[in-house]
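Single chain ahead, by itself, as structure tokens, in the form predicted on its own.
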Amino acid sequence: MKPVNFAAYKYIYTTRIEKSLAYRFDVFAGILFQCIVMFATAFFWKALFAGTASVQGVAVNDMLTYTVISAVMSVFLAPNVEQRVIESVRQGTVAADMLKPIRLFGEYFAEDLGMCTALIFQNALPILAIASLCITVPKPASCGAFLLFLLSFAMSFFINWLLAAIFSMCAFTLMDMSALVQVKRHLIRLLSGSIIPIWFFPGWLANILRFLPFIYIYQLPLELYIGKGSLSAQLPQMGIQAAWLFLLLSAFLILEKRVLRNVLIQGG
């Protein structure tokens, strides 16, 4: 195992921030797309809750807050690790990347962290400002709820990244998986409660999803933020979220070692 070269990772992190800040059109396009989805979802919930005090124990303002924070979270939950692996394998540069004095996926993780840091100012804050002016000010249920949300969101970020990294390893054996990546991302958005909470899913499907890692990417942090459910019910859910993080990290480390041992270089 290669030693941890913090200086190299820091350089990759800062370089990625600089690159992300350079593409202004991508910034405007990203904000526009997220706002379209956010406004469409907000109008849907307003129509659904028309004349109704609450649905599934949640008031309309809570659902609007849920929608806004989900849109902000989605800015950070779109890792680029899959595309980086696909490009490296396709171009045949993955072997050269493996010769660097850092771990291959450590490099990709540092790049994604740098991108997320830039997106705080490029996308997240503008979306939050627009939503606060046009939809609702997304206040957390309490200070304690906000702190639990931050902890849960941190775990959801790592769970989402590990799922993407594990999925990206298919690129070492498949010729092209760009379409599969898009399908996977949309499925996660659908099954994680990002747009429609699983409270509104059929009971049998909701019960199945509770045993999968997807709802711990969006649903659980959002529930904590709006204060849905009691603390005695939320803490065990966070324990399950931590267990999924540990399982995915273990699976990632095992697969990383096996896959990189048998690298298939495609292209030049």
Contents of the next structure:
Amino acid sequence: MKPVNFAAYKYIYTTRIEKSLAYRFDVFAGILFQCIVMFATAFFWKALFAGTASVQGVAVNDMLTYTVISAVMSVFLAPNVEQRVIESVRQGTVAADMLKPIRLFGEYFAEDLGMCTALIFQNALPILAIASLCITVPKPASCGAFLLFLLSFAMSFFINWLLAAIFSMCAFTLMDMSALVQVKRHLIRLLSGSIIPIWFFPGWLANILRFLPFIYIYQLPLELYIGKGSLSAQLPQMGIQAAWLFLLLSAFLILEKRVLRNVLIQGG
Amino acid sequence: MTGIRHYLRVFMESVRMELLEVAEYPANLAGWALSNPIQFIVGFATIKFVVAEFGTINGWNYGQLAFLYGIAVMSHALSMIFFIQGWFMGYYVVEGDFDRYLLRPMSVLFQFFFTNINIVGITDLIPGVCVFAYGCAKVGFAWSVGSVLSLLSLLLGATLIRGGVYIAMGTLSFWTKSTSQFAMFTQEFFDKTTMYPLSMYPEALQFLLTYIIPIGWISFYPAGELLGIEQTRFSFSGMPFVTLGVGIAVLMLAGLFFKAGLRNYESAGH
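Structure of the form predicted in complex with the partner chain (previous: the form predicted on its own):
Then the entire complex follows, led off by the chain already shown.
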């Protein structure tokens, strides 16, 4: 087995950070966009909880914390890999990427990590500051809850990235998939608990969703953060999350080999 | 008179061209026909679940919310069919695409505003009509000549308001020379402010969304009046027709702004 050339990936990673820092307008636009969603959702919960102390064992302040942390998480859960693959395949530049002496998806992953690192300072912290001033200071339920959240969020980051990467492989055969990307985006947005947690969904639907990967992207880390449910209920959930991570990683590794074996280069 | 006939012919011709284009790429249409209904139907379903849990949102029950959501989605769809070009004006400016319009013997404003038809927008219209019909059935909407006229006038007005805002936003590119997409923000902004009752926002924000950015007129005020829901301090009666008036005014302002912007056009890229 060849040794992994970490220096090359680190170079891609730092280049991507520098690239992110160059586009100032996009930064403000990104913050504005996240804030619109965050504020609208916060007012939505405030209106719903008016006159009700708690629903499903959750009070309004828990939901506000949930909303704020969801907005911060979403900064890191919008990987560029899909767009990157689709564009490279359409323009044929994927050929040049494949000539580099590193793994194609390794390069894309390093780029996304670089982007996320820049986004900590460009989006996540500003959003957190604005939310703390205008909505609520999003305190975790306890120190232990916060640590569990970090662990679960790390897994959800990988699950989300792997889903995007696996999905992007369709571009090699489908060529145009802008509509499909939208389907996936909407499904994740609506079924992951990113805006509305699935506690509020009918029982049968919630049960189905517990076996799909979506809620392990947003809802589980958020539940851990606000301390909903007991540890004995949370740990098996984290087990399912880890299982999804393992499953998706295996699928990714198998598909990666297959897809890259025969790539059609257009325009190149 | 012949002038109007000529403009009408050009309009019909651009519809025909667009139909031919869609027919050329059926897979594209099929993709959107799948994706757009999912977005709105699943989106409405989640609201329905939440309302089932809590009862109402600011006094709106879920039949009424479906009615509101339906109007919001239908006007969104119509604005996507007729005014989607506002979203891509940055590219027109940077790539020098207005050259084509400037060379033709017809008003640039007319060409740009009214000859860009996007048939794929129908994939948004279908879920909108479904949710709206569901809402009408739930609230027992009273159909009459008057109520149909009100609906038509508010849909037309709401479409013009959205279209006017898109084009006004796009016109900024004449100065910024940037292709930055405002589309995503405007879409998200309109979604959040037209699909839920405006009354759930603080009064200062309601004022802003009524008089500074005329969003309340798109769905909230007219739907509230048609359903006889107690309104906020910013509303008055005759709303569906006010919406039409506001729509025409917004589109005219967007037109003036567009003309001012066009003077700044440098035909870059050519």
